Structure formats: C-alpha cells, structure tokens
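A single chain, nothing else alongside it, follows as structure tokens in the form predicted alone.
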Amino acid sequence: MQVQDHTAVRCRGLSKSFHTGDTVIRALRGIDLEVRAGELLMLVGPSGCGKTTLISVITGILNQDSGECRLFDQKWSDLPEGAKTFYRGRHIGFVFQAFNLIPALSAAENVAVPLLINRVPRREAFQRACAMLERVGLGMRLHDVPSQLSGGQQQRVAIARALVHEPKLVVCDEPTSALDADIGRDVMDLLRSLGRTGGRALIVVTHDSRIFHYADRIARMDDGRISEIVDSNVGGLGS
C-alpha cells in the first residue's frame, strides 16, 4: 500500500544569490525545509536574512541558483513560466503587510478576483467572495471600498482573498505588523480557524513576537540559512 506523502512544501540544498554591480550578496545558502500539510509554520530572523527571498523561491516567483523546491510534489524547475503562474494562482494564497487590496474594488469584488482569475464565472465567483466575507465577519460590508474599512477588516478581506479560491498554501507577509494587538489576535485566530483546513499548509513571516504561539513549529533563519526549527510543545518560542 502505497504511503500517503504529507508534505507540503520540501526545499533541499536552496542557493539563491544576487549581482549588484561587483557585489555578490548570497541570500540562501543552503537552505533545507519542509513544511507539513495543515500546519503553520512561523518563518522568522532579522531583516536582510533571506527570509523574503525563501517564500519567493517556495512560491514559485523567483528561481534558486542551486537546489530543489517542490510544493505538493511539483517540482517548480519542472514548469514553464507561463504553467508556473497557473500553478501560483491555482494553489497558493497571499495575504500581505499592507493588504495590497484594489482601491477602486469593493470587499466583494477584491475577494472575487482570485476566482476571476481561475476563470470561474462571474456570478458563482461573486457568490463566493460573499460567502467567505461573511466567514470572516464581513457580511454587512460587501459594497465597502477599502478606504470605507479599518486596518483590521481590511486584513480580513485580504484573507478572505487568500482563501476563496481554496488553495493548497496560504503565504503571510507580516501580516499583523500594521495591527494592534487586539486586531492581530483576531487575524490570527481566522487564519489558524480557517487556514489550515483541509490540510491546507500556512507559512507566515514575521518579525510580531506576539504572535509565535500560534505556531505549530518556528524556523529561525539567519544569513541565509536556517539556524533552527523549534516545535511549540516544547517552548524557546519567546523573542
């Protein structure tokens, strides 16, 4: 009987450097990971140690120099360009520090876009974003613009947009560092709630210490490489 693989993502010996004029700066050196299907895994380390470069080699968006990447057992090396966006778009949600929602869009039509996307039709795809509005507590604000909401609602409908097209991982970018503590709580407990469902794997990047308790396991990079990876049943998850 064949033996069910569950993991989500599976970086091996990653190398990743960048030439600025006669400057060599190695950002990944080395790097081993795995991360498991429905789990969050917390990425974290000093500004400048690789930690952007690593989530965009995970993601598909920048190739490595030297190594191997897989997310479900895809082999990025092994897409074209044109298959990779695909791919992205298909398994992959974002949610980022700065909410990256389109002004001129209401909460719905931001949440639908993923959908559009994935070219699934305009109606069921509005039909959709609303019903994962109300999953996150937005059901009175469909119509809003983002200008309309605060910090907090508008993280909870760039979640709601990570999650409508139900992706195989959800990837954050700092994504309470602009909320308060009360706010940052609430976001966490909707991304582990409704994240990891389905064995739906959450990587996210962080510098909030506030939040490492939510984390099934923390990977501490530096220089370039992973230092450590501790499990939070065993504490060390302080700053």
Contents of the next structure:
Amino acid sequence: MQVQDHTAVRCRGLSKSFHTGDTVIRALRGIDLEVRAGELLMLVGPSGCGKTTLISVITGILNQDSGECRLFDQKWSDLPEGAKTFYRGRHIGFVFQAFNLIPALSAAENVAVPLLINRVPRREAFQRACAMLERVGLGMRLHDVPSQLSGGQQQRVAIARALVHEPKLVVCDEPTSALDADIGRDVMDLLRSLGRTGGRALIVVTHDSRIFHYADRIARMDDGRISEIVDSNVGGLGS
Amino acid sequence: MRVVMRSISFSMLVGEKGKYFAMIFGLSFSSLLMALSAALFVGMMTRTVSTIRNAGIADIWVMDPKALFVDDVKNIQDTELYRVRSVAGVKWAVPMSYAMLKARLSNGAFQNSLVLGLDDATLAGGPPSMVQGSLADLRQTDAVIVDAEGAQRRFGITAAENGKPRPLRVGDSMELNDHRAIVVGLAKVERSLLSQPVIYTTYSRALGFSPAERNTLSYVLVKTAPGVDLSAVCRRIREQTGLGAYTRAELIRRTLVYYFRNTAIPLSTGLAALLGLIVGTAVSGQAFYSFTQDNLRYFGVLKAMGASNFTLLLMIVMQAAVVGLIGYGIGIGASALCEYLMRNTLVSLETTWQILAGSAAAVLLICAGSAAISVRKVLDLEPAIVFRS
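Please move on to the form predicted in complex with its partner chain, as the form predicted alone is already shown.
Expanding to the full complex; the earlier chain stays at the top.
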C-alpha cells in the first residue's frame, strides 16, 4: 500500500445541526478527521449517525455550523457559493448508492457529464468517457442507456463518471448496498485499483462489513462523533 | 451554457417520451386553437368591410352623417353628388346605390342579394376583377354582373335544371323586383359577412330595380387630386355638405369598430382563443412541471457534480424553448393547413403576421411560466438530495 504523507481532507471541530420545527437534530458534534492523499477511508456506523452529513460537508454541499473543513488545503468557508460549486466539479467525484445515472443519456454521455460541466470540448469529453468505460470493462456498452445495463454495470458507469475528470477526492455513498456480494466485490476491486491512482483519496460510506478489508483505515461514527479510527489490517470493526 | 450541455439538456427532454409528447401536444393544440380562432376573427371582420375593399378605387366615402358603418345605409339626396363635386380637392365623385333585393330566378326560386348601382358613365367602384365578361358589358340592356362565388353557390342551388343544381351562367336571366335582368358577366369579389351574392349594375338601372324612395343615393365615391391631404378634403366635405365623409381607412376602421362593439364575433372567437391558452397552460405547463419534478434528483446530481445554478437555469429554459418552438411550429402549421383546405369553403380564415406573433407570444408565455415554476424548484434544490437512496 502506498500512502502519501500529505493530507487530502482535514476536518477540525465540525458541527452541524438541523432544525425540524422545535426539534434540533445535532448531526455532527465536533468531528476531527483527516483523510490522507492516496488512502481509502471507510466511514461506517449505524443509520442516522451523521455519515451522509459529514460527506456532504466534506464535499462542500452543506455548510457546517462551526469548525473548519479543508480539501487539499482549500478551506471551504473561504469560497463563495459559485466558486465552491466550481471547485467541487473540478476536484471531487461521486459514486452514489442509487447510481443516479441520468436515464435518458447513454453510458458514454453519462460519463462525459463531469467533463462537459468542466468545459472540456465535446469531442475530447466523449473520447475520454469512452476510454474510461473501456477501463471499467464496459467498452461494448458505450451507447446503452442505464435501463439496458445491470445494477453492477450501472455502478461501473457511475465509477467511470466519478473518475473521468481525474478528481483529487472520490466520495462513495454505499456503493455496494444495491449489489449482490460478487458484484459488490468487483465494484470495490475496481474502485481500489482505479480510484487511488495519482494520490487520489477515497472516502467510502458503507454498512457493508464484507468490504471493510478494502479500506486503508476505517472511521466509525456514532451519534455525530467519530468514535474510533482503525487501520483495517490491524483488525477490529468487523474484519 | 455551452453547446454540449444543451445536447444533454435536449437528451433529457426527449428521453421522457410521454411527457415530451404531452408538452408538444398541449402547445400544438394551444397554438392551433389560438391561431385558428384569431384567423377566424380576422376573416370575419375582414368580410364586414368587403363592400369597401371591393370598391377599391375610392379615396373617400361620403354618406349620411348618421350612418354608423358601411352597411348602415341611409340614402341621401341625389343632388348631394354635385355639392361633393364642388369641394376643393375632389378630382371626381361618382354615385353608388346599395340595396338588398330578392332576385327571382327562372325556376321561380328567390335569393336575397346585394345590388350595387355603379355610375352609368364611368362604372367606377365596380368589382376588382372579372372572371367572365367585362365591366363595360353593363351598358347592355338589363345587364347585371353577378359575383362568381354567388353564381356558383347561392344561385347555383336555386338555378336548378332538370332537378339538378347548376351555376348561374352568363346569358341567364333573373328578376329583380319584377324587372328583368340579364347576366352579362361574372366577377371575383370578396365575400361579405353573410355571404349573400353581389349583383352589379348601373346606377340608373339599380334605381329601377329598387322600390321607389325619396332619396336614392347611398354613397358618393370620391377620388381626390394627387398630393391632396385626404383628411382635409373629408373635413371640407363635412363642413360644406353636412354629410359624413371618411377616408377608405377611416370607414374600414369605423365598420370594424362597430362590429367589434356590437356583435358576438370578438367574444366567441376570443373565448376559443382563451380556451386554447388555458388548455396549453394546463397540459403543457403541468407536463413540464412534472418532467422537472421527475428529474429533480438528476438536476441535483448535476449540481453536486459542479453544474452552476445558471447552467441548470439555461438547461430548463432551453428545454422549455425546444418544446415551445416545436409545439408552436406544429400548431401554426396545422392552422395554415386548415386555412389552405378551407380556402374554397364558406369558412373565413385569414392569418396575419400579428396572429403569428400573438400566438408565439402566448406560447412563450406558457413556456416561460412553466419554466419559471420549475426553475424555482431546481434552484432551491439541496444537492444533498443525491445521497438519499
């Protein structure tokens, strides 16, 4: 395992609350977390413990109430909303539990979307999208729309979409929960082999203990806090 | 938004075929209904001024000062013609008589007709073009010229021969108020609102056809000298004769205003147009809103992946513009086809550039409204929605 020594994500004292009528839900309660460049960090914990809120703050989708979050030394709170959106588009890739591929677009078009958003010329965007689909083993399905692909193939397209613009950070939300065990393993193999190249950091939110061994480190969350962080090869946490 | 995002926006739009076609259908139907009802309105209103348009040569129409519109005929004294001729700026002035008479055909059938009497000497104010015969044929004994459309339809039904209808022909005779009249020509004229046949004859013969009245002159048609201010001549005629004098454009406007204010034409056609607007808004607006709602998650994905609000806004506007343009094109095309197919029927459709522009504006309004409601949802969208399964 090759872990670079500089930090991809640094969170200090992150807090975030949601207000529902008179009820205040404290989703994050002073989170301190570092994710190193080139590592695969898994974020685990029970439902409602704040995992999704944490990745939303790390990716600049949500603003924290207090604390600080930096992505490759860029402090999110220093960026205005427009710049935040641009920075996210340029440097972060997403893999979602429900794939979230646009149903009307072909596999190649779906994969090209992040490049098009980043103003890569159309021809180049589609060439790069096709090349990335080749790398995830879907070179023969470039023109298929999501409904013509199996769940595993859709998740491969989603991984290709997350990586095609060579982001510094890839965030995966339950990437295997909609897949059976074998396909889930294929997806994680792919994520691990392609995702960490070039010092890219991966954060994988999961409940699936069958894939914990793919992690370099595992952070357990409980009630809005990081309760423990362990190296996966040390054991503990379901391994 | 760059061209490439437009192509994705378009793919998203046509990908939802059901809603896409619902939007297109709604907007097409809406455009069709609005354009057709407006064309019907214009067509009907145009027919109300057919008498003026058919007598195209006159610059100024002089008539009874109390007449409200062109067909509101109150005859004036014959001598008024000479008073009008004496007004400065008048190059020439000719009489015209206007009467609704029953024409009795050789088989005994009757047909209500508009009989216009033209100046015996000049035949000025006659039909715009002849289909058969010539205007000068009116100088023959008992001669009349019938409009070709009327000869074919209204008189065609009544001029039965061996039990079969046939059009009225040159050489046929008829009776107008017990006076013999011989058809010497067929003319092409614009139809009137009630589509009754138009019969042209000379002024003096028309007086013979009509029941005796003290006053017999319906209009004085005036041609002004070149370069003369028409309004000034009208004013002088009014001042010196006490008659009503209107330029051609003024009389057309006066007639249109009368029919607009005193008939149900604008209300009935306006209601049809409004119905089109409502249907378009309801069907297309709802389908577009529903399309955006269904794609909210994917707009969220685009937002999470770095698409700016401005890009998403342009995507939605582009989607609305595409369905608007296609719907409008189909609707207006269908309307033009209807107009073409009905060109020889009694239905009067007349599409003007104002109708095209108005329908386009209405479709734009529907699309802009639908897009505005949908855009708000997308702009307010929290990208964290993408993490929900």
